[in-house]
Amino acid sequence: MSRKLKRYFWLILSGSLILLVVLAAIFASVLTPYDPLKIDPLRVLQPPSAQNWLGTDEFGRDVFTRLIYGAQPSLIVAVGATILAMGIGVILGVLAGFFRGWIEQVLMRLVDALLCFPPILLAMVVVGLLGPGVLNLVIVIGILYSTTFARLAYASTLQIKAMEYVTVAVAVGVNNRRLIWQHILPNILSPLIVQASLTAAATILLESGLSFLGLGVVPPTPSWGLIIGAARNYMYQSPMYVVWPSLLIALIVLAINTFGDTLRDFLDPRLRKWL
């Protein structure tokens, strides 16, 4: 198989699996008989079997079904929190880059000094503040990865900023508002999709991370990071009700990743040398 027929293979691949995840959490209640908060104590750690493809919890509740709502709220904080930091770090980064001086100084230490703490330690000292939910995931970690979009949206803005042609655009008096919306975005797009993608990838494990310790979704919501934390009490009963979840969780940032760095291929130029 050429170099050009395996980028699109694995990005139809990737794109596939993502895109099967997503429709089976928009439409679990079509795919699933069962309630996902409905308890059964005659069918505790249930094998997988005709009737529970892949067992039951130790609640009674049906691992399928659970693990298909469970991606609803892992899809919602990932989406939010990534249109969240793409939003603040885009604007951060294109007004010090263009702007330079004392607001280059200003935004790019705050954004240095976010940088400084590690995400998932400040995610817990803030969720553990504000307490756990879908809405605050989404606002703590849109912010806490809001820094890597701003250093990207930085740097590329120097890039295009020193470029020709928008330096005629200055000569002959564009002012910064168009400057900014007609020239500085458009070129930079590019890259932040890619990096949406990957940021994407690592919310979904911030947020089951965050769930995993309780600091996340609210049980009884399903969430892979609860099912996960729940799962473990009950490995040696029931291995595999912690693999399925496990096994999803890095299908799908797997999926993710590989689908951001094929796609950066084929949005840089200077990549696709293959075309």
Given for the second form:
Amino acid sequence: MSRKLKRYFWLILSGSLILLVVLAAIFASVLTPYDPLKIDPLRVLQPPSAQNWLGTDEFGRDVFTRLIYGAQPSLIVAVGATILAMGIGVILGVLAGFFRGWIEQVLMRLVDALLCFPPILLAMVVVGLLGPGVLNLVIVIGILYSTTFARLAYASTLQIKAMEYVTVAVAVGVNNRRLIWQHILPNILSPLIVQASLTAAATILLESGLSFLGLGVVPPTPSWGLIIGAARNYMYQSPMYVVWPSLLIALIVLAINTFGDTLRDFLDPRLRKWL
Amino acid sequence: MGEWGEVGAILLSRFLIRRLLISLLLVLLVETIVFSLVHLLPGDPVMIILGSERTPDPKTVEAVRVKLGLDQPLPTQYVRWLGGLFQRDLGNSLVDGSPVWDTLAERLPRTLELVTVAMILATLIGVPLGILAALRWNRATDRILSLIGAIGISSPVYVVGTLLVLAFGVTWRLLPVAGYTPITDSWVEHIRRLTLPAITLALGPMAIITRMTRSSVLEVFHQDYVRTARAKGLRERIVVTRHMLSNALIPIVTVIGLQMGTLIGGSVLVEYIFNWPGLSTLLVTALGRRDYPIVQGVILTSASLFIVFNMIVDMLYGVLDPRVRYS
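I would like to compare: after the form predicted alone, may I see the structure of the form predicted in complex with the partner chain?
Every chain and every other molecule in the complex is listed next, the one we just looked at coming first.
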């Protein structure tokens, strides 16, 4: 019983942390009196104080304000890209696993080939050539991470399709569309949901990495990667300026990963024993 | 023994050849994707060569286009590009006209050095830590290692790198924060400049290797042959190294190989932070200048490396675990 409680504890703790960041991003304008973009040349690189909890940046903007506004693009990209990846991946994977034959060969070899590229490299090239921005990031990252979903959906579909109840459904003349919607999809959902939360974490890492390189969110819009990239240049004058966004991003990714891992333990009892 | 050894060898060689063919096919597919990607995206290389400020003379534009072979239909260009690969010809840089192949040949060893050193570090520290965690299962040591591992996996490389620079370079001034010294100039300076980027790159895979080692050692922990070995009165050290590790090795080797591939991606940000003149810094500058042939070359090299690493892992897998060869 205490073990179960402990599992709930981590799920609830990581879940509330994620919720906190999401709420902070949504209600950013209520939470802070400052404008994330307004430049104040008289208050540049101030240390933390009662007015500026985490100090100010190189343009005199409040760092705390920039951080909570900076969550917006990261979360939009994370949610958008994950949904897109899941949509594309599940369609490809289920089609390949359900119809087999040449569809399977074409789709899965395409997925294999996409998996050969380190995601960040391909994302850099496409964003670098198409231009940065939130929408481009969502599309590129969504397509890149659809491969994992495709593989997962493919493997689960094969597994489910071999089950007796599917054979029976085919025998009594259930049509393909109904088979996929009513028998396959509901049964492959739980690993996909776990994968979605892990992908969201990976997406935040990738988006912030690209923004850090200057290939993601366009300044002056605040974004965590951009803030760290800018703060790096002022490490001598104001070392804590770079520490805050670094801690924040590590913490939120840790929370999402923990959430995904504990969720998996709940959904897949076989994995529980060693955790 | 003799007969079975022969059958095994034949199966193994068939397995290796098939794996090699699959890899070659993948490389070809990847090359096609790279080619189409660069040619389908907007942006005209001719305008980049001529400079985009003024509207250039149409005749000059046409001349450059012919010179670069861009007047040919796409399939012809594709075949020509593919043929060039076999003659170590990946085209020339649009910016300074130097052969892309030579630039890559100069940059690649530096990236490989960084990735290899990071991987060795990660393995040398990760595997023992994983064994330790497994042997102290569910006790304080295990808990602490798990927590550190979770933090390691969740911290982006550029955050780790930036914080290491802040600590070792800015605050304590122990190590240089960026740059590269050829080993022929001074090997001490070379290693000093390699230290921080290698550690930065190593942390993520180290955490993953620790985790994998822990769970695969735990997996064999309760197997009958381990209990038998203990019951025979073998010393704990022998039980751990001979009986447990040799069987836990397969998943560990796999994860190490897969991480080699991931590290090529991770090295992008690390090279950028520490100004390490490898493939990735080349890619960042080439993207800024829209130097397509270089971009094409870097992506192709990285993807091929990735495929080669995966192939090696699969082959090792076949060698370590005879069951794989039959499938």
